[in-house]
Every structure is written in C-alpha cells, then in structure tokens.
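In the form predicted alone, a lone chain appears below as structure tokens.
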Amino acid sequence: MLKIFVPKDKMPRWIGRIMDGARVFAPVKEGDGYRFRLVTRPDKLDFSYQNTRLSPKELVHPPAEAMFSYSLKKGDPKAGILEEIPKALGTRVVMGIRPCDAKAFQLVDVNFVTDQYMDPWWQRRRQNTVLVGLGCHEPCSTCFCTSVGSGPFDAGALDVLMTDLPEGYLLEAVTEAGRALLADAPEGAPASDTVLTEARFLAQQAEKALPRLFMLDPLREKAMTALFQEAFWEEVQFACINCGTCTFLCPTCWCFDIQDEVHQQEGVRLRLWDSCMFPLFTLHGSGHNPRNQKLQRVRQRFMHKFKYYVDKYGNGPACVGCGRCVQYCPVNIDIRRVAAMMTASCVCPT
C-alpha cells in the first residue's frame, strides 16, 4: 500500500494540482455547522470539523434533481417528449469524507445498481468520484460506528485514508484510483516508521473511545414476524412526531418521490428526497394506506435498517453509526437504544 506524508503547509499545493483536473468537494463551514461543497481555492479546505450536519450522500443522490424537461406547446413536434437535462457527471474528488459516510455509499449501491435496474446518474457519479477519507480520531459522543461493523479509521469504502497528525497528513492509498491520486503528489514523502506508529496509536485510541453498544448477530436469527410484533414498538413510537429529520440526515436512506412541475407550457420532472416517516409516503392512488399509523412508520424505519436490509442483502445493517439522527432528533429518540432493544428481544432468557 502506498503511504506518503504531506506537511500541512504543502497540502494546499497538492490539492490545487488535483483541482486542475477534477472538481473537488470538501467540508465547508456554514453557520454553526459544516457541509460538503464544491471548493475553488485549496486554502479554503477545513479539516477541523467532526462531522457535517447533512451527509455527503447529496453529492451522489441530490435532495432535488431535475431529471427531464418537456414541452406542452401545441404544434411543437417534441411536445410531450421527455428530454434529459444535462448533469455534471465528470471526475471529482471528495476530500475529508468520514469513513462512515463513505461506507454508506457502498450500502446504498445495492439499491441503485442491481442486476435488473440501474440508476445511470448514481452509477456515473460513483464511478467518477474518488473518496479521500479523513480518519476520525475524535469521534462525537453520538457516534457508534464500531457497533455496526465499521470504525473511525475503516478504509474499506475509501480510495485514500488520511490521518491528521500534528505536522501533516498521512495518506494511505487503498484502491488503484487512490494510488493514482497519490502518485502525483511531489509535496509528499514516503511515510516514516514514526509517522506510521503515531497514526496507528491515534486509530487505536479512537477505536477504544467507541465501545460496542449492541451485538447485531442475534437479529439474523430471529424470525421477522416475531420482531415485527414485539411490544416495545409502542414505547419507541410514543415520542415520534414524524418530522422526517432522521431520514433526511441519514446517509443510507434512499427513498425518493418523482413529481412534475409545470409552468405555462413548459414542464420539468424532478426527483426529490422522500421519507418513510411521512403519512403520504405509502398512500395509494385508491386511498388505501398500508402504514397509516405512526407506530407502523416508526417500526418500518428501524426494521429496514436492522432487519429487512440484513435479511435481503446479507451485508447490513443499513446504518453506519454516524449518529446524526441521535444528535438532531427533536424528541430525543436514540437509534442506539432501539437497536439494543431489538437485539435484546432476540436473546432467549436463561
């Protein structure tokens, strides 16, 4: 594995070279939080953040995306014909993404790229994006990545793993795309044993700061219907106000709606994020709603994360432990506590 060390005062020069051939997205401070944005000046990158409020999922699956346009003009030979709206799908580098958010892309891949169906925009963006991850040596108190099969320095979904050290950054190539990126980094030098030892120590300390809060293995064994009918769902749903904050912040939620907006004789077909927390999400054209009760919607969210996804794909759960939903839920519903309740119900009393 190619491992180089780049001093902090030389990082802007290297990033500037990357900008010559690709669009670079990185965390940018907005108000009292951070968000991944397109950056045009390498000295504007800020790696001092803990995590962004909104996940970088929006870089691949935008909250609102204009897919097609069409005309309704009488006499127009193209009237009623959908024309794809051009999109920026070229090469780009995401700098400073956390390992948990990178893993989320892998988990969502199974929805947008399948043997039967393929989302061309998701696929193109994923193929054209290099992920330079920033190891998380000071996890938030709400983080629990180690409980869902990941870790603060998990490189499994990254192209490059970056460790922030006092004097510079250790950059470790994980994939061929990562090696190609680091090969063009004359500002760096081969990482010394001292640097590697220091980075390992930081990773170990971060791992120790995140004890495993629950074990998910029992969920694989319990019958879906039995977990579905557990009495604790009544307690879990009690405080929920179905605001959808958890799903809009979640890096692994992929639900969307498609709507047409028409102004005079021009129309646009949009894809918009949607949420299983909303009553209208499952409303049928007939008027029937199979999840018209709050309990049903709350249960759906947690069952999908920790049971349905696990059973269907075998590589779950559909949660990376970023803790955003814990941090920003207005009524303090804690997914860690719910997951612990679900797993505890699978353990037979002795």
Contents of the next structure:
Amino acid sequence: MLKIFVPKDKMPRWIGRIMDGARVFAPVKEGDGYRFRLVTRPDKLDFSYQNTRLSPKELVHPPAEAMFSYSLKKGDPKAGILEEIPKALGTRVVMGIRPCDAKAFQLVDVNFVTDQYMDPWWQRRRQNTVLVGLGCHEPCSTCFCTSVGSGPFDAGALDVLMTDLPEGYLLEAVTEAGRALLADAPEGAPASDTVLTEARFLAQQAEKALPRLFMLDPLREKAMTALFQEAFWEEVQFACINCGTCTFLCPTCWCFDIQDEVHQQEGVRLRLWDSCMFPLFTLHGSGHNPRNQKLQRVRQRFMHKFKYYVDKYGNGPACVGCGRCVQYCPVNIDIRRVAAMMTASCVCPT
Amino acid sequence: MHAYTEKIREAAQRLLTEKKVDAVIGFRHGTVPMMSEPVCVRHADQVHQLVWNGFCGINLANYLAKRKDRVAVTAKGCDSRNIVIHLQENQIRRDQVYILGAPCHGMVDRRKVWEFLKGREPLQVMENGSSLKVSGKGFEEVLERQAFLQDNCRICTHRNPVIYDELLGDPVPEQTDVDRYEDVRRVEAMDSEGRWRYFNDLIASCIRCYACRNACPLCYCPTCFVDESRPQWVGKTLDPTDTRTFHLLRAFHVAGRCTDCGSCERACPMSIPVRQFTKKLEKDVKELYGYEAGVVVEGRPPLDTYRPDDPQDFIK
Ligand code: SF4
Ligand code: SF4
Ligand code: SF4
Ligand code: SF4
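Since we've got the form predicted alone here, give me the form predicted together with its partner chain too.
Full assembly next; the chain just shown is listed first.
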C-alpha cells in the first residue's frame, strides 16, 4: 500500500485540505488533559499528547445522545410515533488516534453490528469515519497493549498509520479509505528506504519497552464461571467505590441506558452511557437486583473484559491496554494486577 | 519507610491476634506513582501489606458506614472527623471502630506534580521528610513537598485526629495562619452573572461518573437522588441543567457535614475543583452557627437541630 513522507511544515496544508472535505477530530488540550474535539484549523492540531483523558469512543458512541423525539398530544396524528432526531453522521477523519483506541472500535463493532441486530448510528459513524492513527514512540508506564494482543504501532484497526519522525511524518495507508486520503497529498513524497527503516526501528523500540504482563490463553480454556467463586475477588473489590470512572474512560466499555425525558406533551428518547459499576445498572423492575453487592459488580467488569467477551465472540479480550482505568481509578484498582490474578489465579499480595 | 508504617503493622498484628478487631482498614502500596490503595487486612500474617505515606489521601471513613463487624482504621485528621460524623449519624457505633490516629503532614496532589513535570512521566516518587524525589526517564527532580499538597491540605486546620484510640506519632503543629476562604470570597465578590458563569465553567467537563460523590464518606444514602428512577428526579444527560442540579444538590446535601477532606477532588477524573461548591457552604455554616463539622462528638450539628432562639425568624 501507499507510503508517503510529509515534512512537518507541510502537514498543516495536507490536513487543511482534508478539512475541506470532512470534519476533522483530533486531540486538543483541555484543562490538564487532552480530548478529541472537532478542529477547524490545521494549526490547532497537537500531536504531542500521550493519551487523551476520555477515549475517542465518545465520537462514535456519544455519552448522551437524543435518539428520537415524540409527541403525546391528543389529536396529533403523529402522537406516539418515534421520530429519529437528525444526527451528524457525515464523513469524518480522526487524526492522531492511538492504535489501541482504534482497536477498541473494532472490538466494540461485534457488539453493535451482529447478525441479528444492527445499531444504525454506530454503524454509520464507523463507516464514515477514517482513522489516521499515530504510533506511540513513548508508551506510558501504565500502557500494556502488547499484553492484550495489540501494540504501539498496531495498524490493524487504522486506515492510515502515522509515525512521527524528527523531520516529518511517515504516513502508511492500511485500507482503501486510507489510500484515498494519501493519494491526494501532493505535500508528500514516496517514503524512502531510510525513512522506512527509521520508522521500523522506532516501532520496535517502543514495542520492546512494553512488558508482557500476563498470558490470557489459559483463561480462555477455563469454563466460563470457573473464576466466579475465587477468593481473590474479595480482595480486589474492597477498595472500589463503584464510581463510573473506569468504565466511562474506557474505550471498550459500551454499555448504555435508555431513558425518556418528557416535558408536558413532548418527549425525547435518550441513550446514555451506563456502567456495570452502578447499582442501578442491573436493578430489575421488580426491585430485585442480581448484582446487589459491590463484589458482584467489580467481578462483572473484569470477567466481562477477559472472559465473557472472549467466550462469546471468540475474540478479544475486551481491553486494549490503554491504561486509563489504571491511571484514573481513584483508589488504584489496577486491571493489570487483576488480570494477572485471573490468569494465574494467584493471590499473592504485592 | 514512613515511621507510621511500623506502628500500623504492629498495632494491626496485636489487634488481630488479640481478636480485638475482625479487620484492619488501611493502605497498601499502590501500583502507580503517588497512589496508595485502601486495603482490608483480616489476618495477622497479612499485616506487612499495610503502609503509610503521603499518598493516602482517600478518606477511609468511606469504608465504615453500615459495617457490622469491628474494625481498626487508620485515620488522618479529616478521616477522624468523618468518623465523628458517622457516629453522630448512627452509621457505626464507637465500640465497632478502633481508631489508629495519624497526625497528618498533608497529602500529595499528584496533579500538581504532573503539572510541574510538563508531560514528563514520573516513574518513581519518594518522600523524604519535607521533600519529594521524583524521577523518570532521563530526569530527577527534588521538590519541596509542601508546595505539592492537595489544596484542602494546604489550608487544613485539623491535621491531628480529633478522636482516636491510639496515636501513630506525636501530634503535629496545627496550621493557624491559613485563610480558608480566600477563593470563596473571590466568588462571593462577583455579580450574580459572574458567579453563574464561574460555576457553569467549572463543571463544563463533568462526565457524571459520580466519582466525587462515591469517594465521599457522607454519601451513603441507600439510593442517591440522582439514581431515583421511579420517577426520575434529576435528568441524566450532560445538559448543563442536569449536571448543575447534581452538583448543587450534592453540595447542599453535605452542607454542615463536609470536612473538606478533598476526596471528591482527588477522585475526579476530569480534575474538576468540586470543593468550590462545598466550601461556600462550609463557610456559611461556620459564620452562621460557628460550627465546624466533625470536630466534637457531643451535641448535634446545626443543620439537624432546632433551637427556639434561632437567629433566623423564617422558621418560627
Ligand atoms: S474507577 Fe476504580 S473505584 Fe471507580 S468503579 Fe472503577 S474500579 Fe471501582
Ligand atoms: S479496561 Fe482499562 S486499560 Fe483496558 S481498555 Fe479499558 S480503560 Fe483501557
Ligand atoms: S485535609 Fe488535613 S487531615 Fe486531611 S489529609 Fe489533608 S492535611 Fe491531612
Ligand atoms: S467526579 Fe468529576 S466528572 Fe465525575 S461526576 Fe464528579 S465532578 Fe463530574
């Protein structure tokens, strides 16, 4: 596939042209962190970030989305009929997404687009979004992508992979959509062998810097509920305060809740991020709650990521090793530690 | 190793062996720099997990409400005040808690260290008396610990536990020359439009994850008002009205109870200074009733008492 090299000073021009044809989302500094936002000026792009605080899942799966509106007015011929609220589903380019976050979209695809069901908004947004990824030279100490089947230069879920080199960027097309983007880049020149070698070297260095922390294969072989009664859950769950931080920041957590908001005779049907950490998550209409205890909720999160997802889809795990939950869990519950316990059933205190 | 660590382990060993308590709640070493993880130790052979350091900022009173067993707990000044509030609010009985009081030197705010490092990642942070040694790939910095404390710790006037069964060290001098409400007065001085804007901007990036609420020992209601769903009390979207309602109601619900332990701010993944809401109410309670939450066990807090000589006449 097409590989080009674009000098740093020419990047804004290339990105500017992309902006003419598509909405461009990229990491932007906000407060003390970065976040993916719509960017309309090429000089506003900032690739000096390590990882965004919130994952880019919000671009495809918004935290609070008004899906439908309806009327309850007596006599209104449309009363009681759900009408789709128009959404911005047009062409988009996400610039500078990390390979792990892109991989997360792929992992979540199997949930929203199945043989039986298709989530139209997830599907259309995914289809109309081109992912221009940025390889990680310097993974954070909390990153563990290589332990969960990805890597700092994993191009598997990207359309274009960018490598940041001292004088410019190596841009490698991965898919047809990516190729089309690069074909229209007079700012670039075909990448030389020197550039390619330099980039490979950086990628290898980054990969080597990441430790392999656990092996998930033995867990795959176990019965689905084999770990259910393990004593270590008691230890793992103690500190958890059941907030939504880990799941809201996570690029692969997809759970949502549907709520209606009615004002007088008008209503909207909303889709809102939800979290298995919240007691309300599994509360039945009858008042019964099958996950009434914190331990059950904490166990669910880790079992879903490393066992249920893997068993159900023959894929995964449903964690890309971005390290957000490790860094921001207010009580330092570390998924790397839990995964190590789950795979070896080891309860040794650290 | 911090001097308290040995003391905590020794006490834990003793209390568990003598069966004075069923468990000891404290902290263990974290897996990332500047974090310690709350831990519950039930067996004497596990007491070596317990540690103390400047990263034990989370309020452990949060793990006490409605417990059935007897536990020992390490408690900083603020934690001890929240234990007092738990006692006043009947969340736990005094004979169920054995308090290992930790006179406190203030807790480190890792965000301040991050900010100072400007993108360089700290891989190890060690405390040495009044300094912090921060090292990472290709750098080492020695910082003055005091300058990197949590905002609430910098203005804390109750560093010594107000209630305890054992002290882990000599009492520390209390800070007396601090102005607790400088920021609140700045907001009070704004016109109403300015204040409206100030608070709206403050919470603009809130994702309604409720880490601030859940990190708070006062938030023990079986069903929080934001979770009431039959019918729904508060909208669940990120609409500014909904988010504002959550923050304002939460602040009022902890009025006269908040000890300014800073757990909420510490927990927020979006770095929102949520104490800006609670501090105003703390100041009001102090000015109107001369009351500080959780400092003395005896008597009732002003917002759950009725007095015929109440200075305000709307209630008569
Ligand atoms: S972020 Fe930490 S405390 Fe909050 S729910 Fe997740 S594991 Fe529990
Ligand atoms: S579980 Fe944690 S490390 Fe894994 S993808 Fe989610 S946030 Fe990242
Ligand atoms: S608020 Fe006071 S007692 Fe609590 S951690 Fe800070 S300095 Fe220590
Ligand atoms: S912790 Fe922060 S982001 Fe979460 S609800 Fe509280 S203020 Fe909002």
